[in-house]
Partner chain sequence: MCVLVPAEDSNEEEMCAVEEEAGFCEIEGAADNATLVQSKHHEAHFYDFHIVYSSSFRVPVLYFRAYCSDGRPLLLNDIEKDLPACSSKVLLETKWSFITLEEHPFLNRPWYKLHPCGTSEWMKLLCLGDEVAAKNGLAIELYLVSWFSVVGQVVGLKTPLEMVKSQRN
Amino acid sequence: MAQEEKSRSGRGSSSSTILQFVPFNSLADEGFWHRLSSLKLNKYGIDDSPIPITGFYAPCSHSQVSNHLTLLAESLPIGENDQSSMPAFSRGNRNRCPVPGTLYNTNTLETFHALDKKSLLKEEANKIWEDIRTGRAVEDSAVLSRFLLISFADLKNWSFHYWFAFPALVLDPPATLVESKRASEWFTPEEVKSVSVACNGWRNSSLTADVPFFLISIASNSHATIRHLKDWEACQADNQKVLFGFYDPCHEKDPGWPLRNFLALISSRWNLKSVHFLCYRESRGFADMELSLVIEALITAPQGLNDRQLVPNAVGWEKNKNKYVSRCINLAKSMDPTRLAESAADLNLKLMRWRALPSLNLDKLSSVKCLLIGAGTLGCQVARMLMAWGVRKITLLDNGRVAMSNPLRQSLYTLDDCLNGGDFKAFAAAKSLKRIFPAVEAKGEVMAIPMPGHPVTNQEEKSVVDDCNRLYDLVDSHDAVFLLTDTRESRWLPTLLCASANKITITAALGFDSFLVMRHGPGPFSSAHAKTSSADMDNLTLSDKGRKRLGCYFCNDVVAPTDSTANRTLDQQCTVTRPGLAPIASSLAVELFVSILHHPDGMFAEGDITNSTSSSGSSEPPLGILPHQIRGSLFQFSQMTLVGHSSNSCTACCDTVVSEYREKGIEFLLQAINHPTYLEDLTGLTELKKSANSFNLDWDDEKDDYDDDDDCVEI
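May I see the structure of the chain on its own, in the form predicted on its own?
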């Protein structure tokens, strides 16, 4: 790169002075790197094919500052399905002359450093030379400033390694400087005025404002005209001065980098020996003839100019602090903390889509609304797992306060939440979620859940009715409900409401060393024969035609839920479990939920068991089997998947109970809450128990003579 290193002394009229050029300077806007990061994560993945990009520059507009070639967010392609699509931007912007470029974004830092930079530069230079030889550079002169960018995006740390190259064809022998003057000195006063007017007109027209190379013809009467390069022949009238003009981004006494390839075009296309150039510069948006330069140079046509196989050498890698090394920028500190947290949180999920799980639907996960009933050991863990999967809308419902015994087992609370009587769990948990991840839309709801077996007085009835209506509204406004409470009866009303509204419902329940995680089947009126409206049916992914509904948490019970806390010792009132149990059950509950969202049949999918064939046919769901129930034991370190179908006598989800609720509403709920046998009477469980109690076995009281071998039967 010796020609770039030569000093710029010896200016003036000496014909032996080699013409010097001021290199391009690059500037990549933060928006470019953010856009590249988004495309890398969401579209390109591990595909490292070259990407067409567009840079922008403008003529120098300040006597002390040069303009840069700038990359913006719109420099990258906007098409979501075609990596080769060109960036989209509006033409005619006087401050953004578009220049085509190529981006090579590598997958590893080692690959970035190992790139064959000489070959890449030569490849881009060949494109410029081909455009010159074919005449494309005359039609679209912006291709003369074609550039190259190599990069590595470290999306984990938000740092970007990059290196620009501005390929410039090297003329051999090089062009020599004859004369360099300010344009105001070279032109006559009349010409200065006319050229300024012509340049301002060219720059103010939307058709030519961003055309960086042009011709200036000056008639004998000092009238100046600006023309396209393709009009060269039309400028060859008698007594006309013709200059080659270009937008010069440099403010110094030497011409800017774009002139280098312009010289190669002129030498190859028109075979001129002596050429005058206008290095066009501006001040406050208007032509500045004091700042602009007129340069006369001598060009000697290179040997082998007509040899199509011969390509001139090229230079152009940008320096970093006077050294040929790459640059690095870190955007972590400049990013909004919330945005940075959101990008980091989604990183793992977006990387899944590169290879392991291309069908992962992040939009569905981020938009789904989850209601967590219970903000204790299970609720805290489920909330965190949901956030890890990209769920951004979480509501926690609980009426308890944070106790001193909670923070060790319930991961969203600290000692501060326990002081002064303890904060409400729902509020403290939502606040904690926002501290962990500011972009989450978390809120808490403090309320008690009306429960069967817990009768209410007349004075309490209004409050209970309000709670029932409030819970109905919450279930109705969410897409999925997690039942994570520590009593059986507290799950009854949410189960009923979910069955009636046909919501995705997940239950997680703990014993001392065992757990149950299950998904509830769709409601009894969710099939093609349902009593729901056609509008509701449009929202269902699939009707369960001919299939047996999967059961809910109460379908295997033969008794109605009652007060399970009365007359219990302290260890029976508290959820006493092995500490490792809740994280396991919570994780499985969330994984089950995510599998439902990604299963082709959604909540209507049949229950799979281990090693079973997928219910959707030959195609395997992206996240594997979708079980109905998962039961596990830490005592045996075992786990099994089970399937249980709905019961016609279920006290929570059978068509009798749901129909009665839909018909009578609050009246039905109060009956179920205040009268312990009401649900059993309604569903037929009372009669079933009576039948079982009245069934007598007719035993033969005669004593067998076991000594009689004849009465013995050999099996």
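Not measured: the values here are computed from a predicted model. Numbering follows the first chain given and starts at 1. First, how it differs from the form predicted together with the partner chain.
Within the set Gly511, Ser334, Ser66, Ala114, the hinge between the two rigid parts that rotate between the two forms is located at Ser334. Rigid-part rotation between the two forms: 163° for the smaller part relative to the larger (C-alpha based, whole degrees).
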Contents of the next structure:
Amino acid sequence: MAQEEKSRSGRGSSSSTILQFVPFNSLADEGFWHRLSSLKLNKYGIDDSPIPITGFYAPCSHSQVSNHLTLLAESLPIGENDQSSMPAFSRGNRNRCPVPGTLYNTNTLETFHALDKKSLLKEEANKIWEDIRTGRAVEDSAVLSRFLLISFADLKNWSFHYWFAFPALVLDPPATLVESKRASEWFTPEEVKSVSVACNGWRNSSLTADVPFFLISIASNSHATIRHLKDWEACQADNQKVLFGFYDPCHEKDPGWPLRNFLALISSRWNLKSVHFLCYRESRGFADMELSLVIEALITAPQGLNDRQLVPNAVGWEKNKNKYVSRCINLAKSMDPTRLAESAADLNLKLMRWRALPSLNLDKLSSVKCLLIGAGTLGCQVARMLMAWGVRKITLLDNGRVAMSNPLRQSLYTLDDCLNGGDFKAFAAAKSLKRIFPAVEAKGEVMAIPMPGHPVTNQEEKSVVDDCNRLYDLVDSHDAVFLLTDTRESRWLPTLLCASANKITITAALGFDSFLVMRHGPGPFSSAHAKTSSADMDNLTLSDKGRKRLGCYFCNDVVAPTDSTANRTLDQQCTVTRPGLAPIASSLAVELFVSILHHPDGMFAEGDITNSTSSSGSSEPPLGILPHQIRGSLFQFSQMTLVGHSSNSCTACCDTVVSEYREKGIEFLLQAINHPTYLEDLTGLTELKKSANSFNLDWDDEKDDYDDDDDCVEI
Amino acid sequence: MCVLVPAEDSNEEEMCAVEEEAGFCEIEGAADNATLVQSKHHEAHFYDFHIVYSSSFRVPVLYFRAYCSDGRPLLLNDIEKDLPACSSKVLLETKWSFITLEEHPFLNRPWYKLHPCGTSEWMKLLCLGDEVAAKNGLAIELYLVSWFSVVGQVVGLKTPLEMVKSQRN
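Let me have the form predicted together with the partner chain next, following on from the form predicted on its own.
Below is the entire complex, every chain and molecule, led by the chain shown above.
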């Protein structure tokens, strides 16, 4: 508080008190900052000259909450072109009394703090004083509440520093309070009625609703009329009671800030000593004479009305929590497009949960970590579908570069990714995912998958060992793995690693016009099921012995993966597929995955086939059945679900192979990679083939011995 | 609509640190003794409600937003704290009260809205008990008041009975 002690004038008794005013409160709406940001970016650039703006206020309408001087998007000049540098100072309405102001928006935080606040305030106050002197304030009284705003918009992190000032001319000596009463007590009952009617009329007419300062003249028969300030002389003529009325934004027992400059106007213009004011307040849209105040005050005209040199002092910087400091507001949550996209996606999924799928587990989806091996036609589609389900952690692994033919079928790439030899697919895919949805945590891994039947030289051995370790780490650090490559043998090592680590594994494989989508069963050494009761112990034992667990991609094969890329026949070249196939297979793979996540047994669940369910029949699972394999054909536009159990001779997931891997680690892997028959020898497939070949004659008759489950169709 | 919040500290994390202006307080004329020093006033939360017609759903939709006295927007979990207990219940439990965040159709800012997909169904239910309405359909004013008497509850606004009575006359 300043220390200027005003001397009491001789006329006042020692009991007279200085009339005190409640400071104005500001409210800058988020829409204002949004508009300012876009103007700054698109129009003003680094130009920091003052900007004319419009504030809005209305009389208080709540007995406990004061009204604010509000800034909205409309407060700033409309249009981005140069013609409209003036704000549309159009008529307001009963809720929005327009008031002129000036905005100084700086380019840096330092400049903001370095602004000469004293002189800026003086400059605005001078404008008010000029308007009073020239009489403009009588014509257009809203100029009495002219205000000032300084700001700095930090558009990188959506923070806005700002400070309002409401210049009030200081009367010297100050006005003194004689009496303050509720309007309902000061007026006679007839006057109360008449004044209310007159005020409501003033407020309801679009011509006067936004005129915040006015005269109330009351005739001897208690009839009240409201008139413009410029009708002052006319009011004097009839010897009527005249009060000065104004829209008071404040709800308290003291008058609001706009009265200060009104007082300055009255004292300098009409040279009055004793004045009566109506601090007009409302409730529910009507005049409220209980809340409104009538104040009687004494004033002394300041010297030198016509002396242009003498300008009254001014106060009016807004306090921030009782300190004279600027304010700061951070609007990232509602203005940052990335945050907005995130919350929109989140709400979309919640809408699905609310409308159709109450058991949708959004937390699981947003926290699951998915590894996609292959960033081609299947990989791109799977990644996009996963994002649509709310999956946020996606890693793509691929060795290749984007080729010119890729963008057509591989939905994450565009022509730009193909230029200059082509970007690495894994990186380009991750970038593309982030462009679609910035909040995704997408990562690319560029590496080759070591494959059995593709022997390596001694020089290559070290990098193969590194790749094996790197793949191991990747599988280990993710929750689910999608096998989306285009060769059989490239799926072997990931399958083995997943079987050993019991990760959710989904395979999608394409023929020319047929596809396979399947989920691998758990590995041979899974720990106990999540929900094991004593009744389930039998099943548990069987599962541990590897007999009843669902099979992997290789379980149905009687040959070990070999080099399939050499001497491939035309129909085995799965790089030629009908374009519609990959999106179908990818979508099924993702939906299958989501179903696994929502199944109580997860990856340990039994395989369903269409029109049945493995659950105990109590209630239908919300996402439907959980199949093991889906095989489809575009040739027939058909699709079927199958169940296949694991094979004891599987080259990727049988317990012999997995335990050998666990024991010998990289040695085992190098053996498998370098010696084509190693896996077949190990699993006894070699034996099996020998014994099968010895049954040549009876082969055709033993069709019925074929177990439906062991379907030998290879894709 | 204002909701008065007991003098709690607003989320300090939400706001930037306030920087002390070195020496500004000592500058003459920062205030005078005609300026009333206010005691700490209550924080208030302000709510704006808009009713907008949705041409795709062909029903009125309630849009709303909330903010503090310094303009900082409030989030849904803050809003839920302001609602009376029975409204929160309605919000969580009924099939028809889902709040989503969307671009306001005219103001181009994100506003909360009460999802309209159930509106025509429950309005039909509401009108079933009224023979006149079942025959002739509801007059617009009556429709809006009835509609608001339901949606208002979700955001804690009660519609006085007098409004319906006066409309019917």
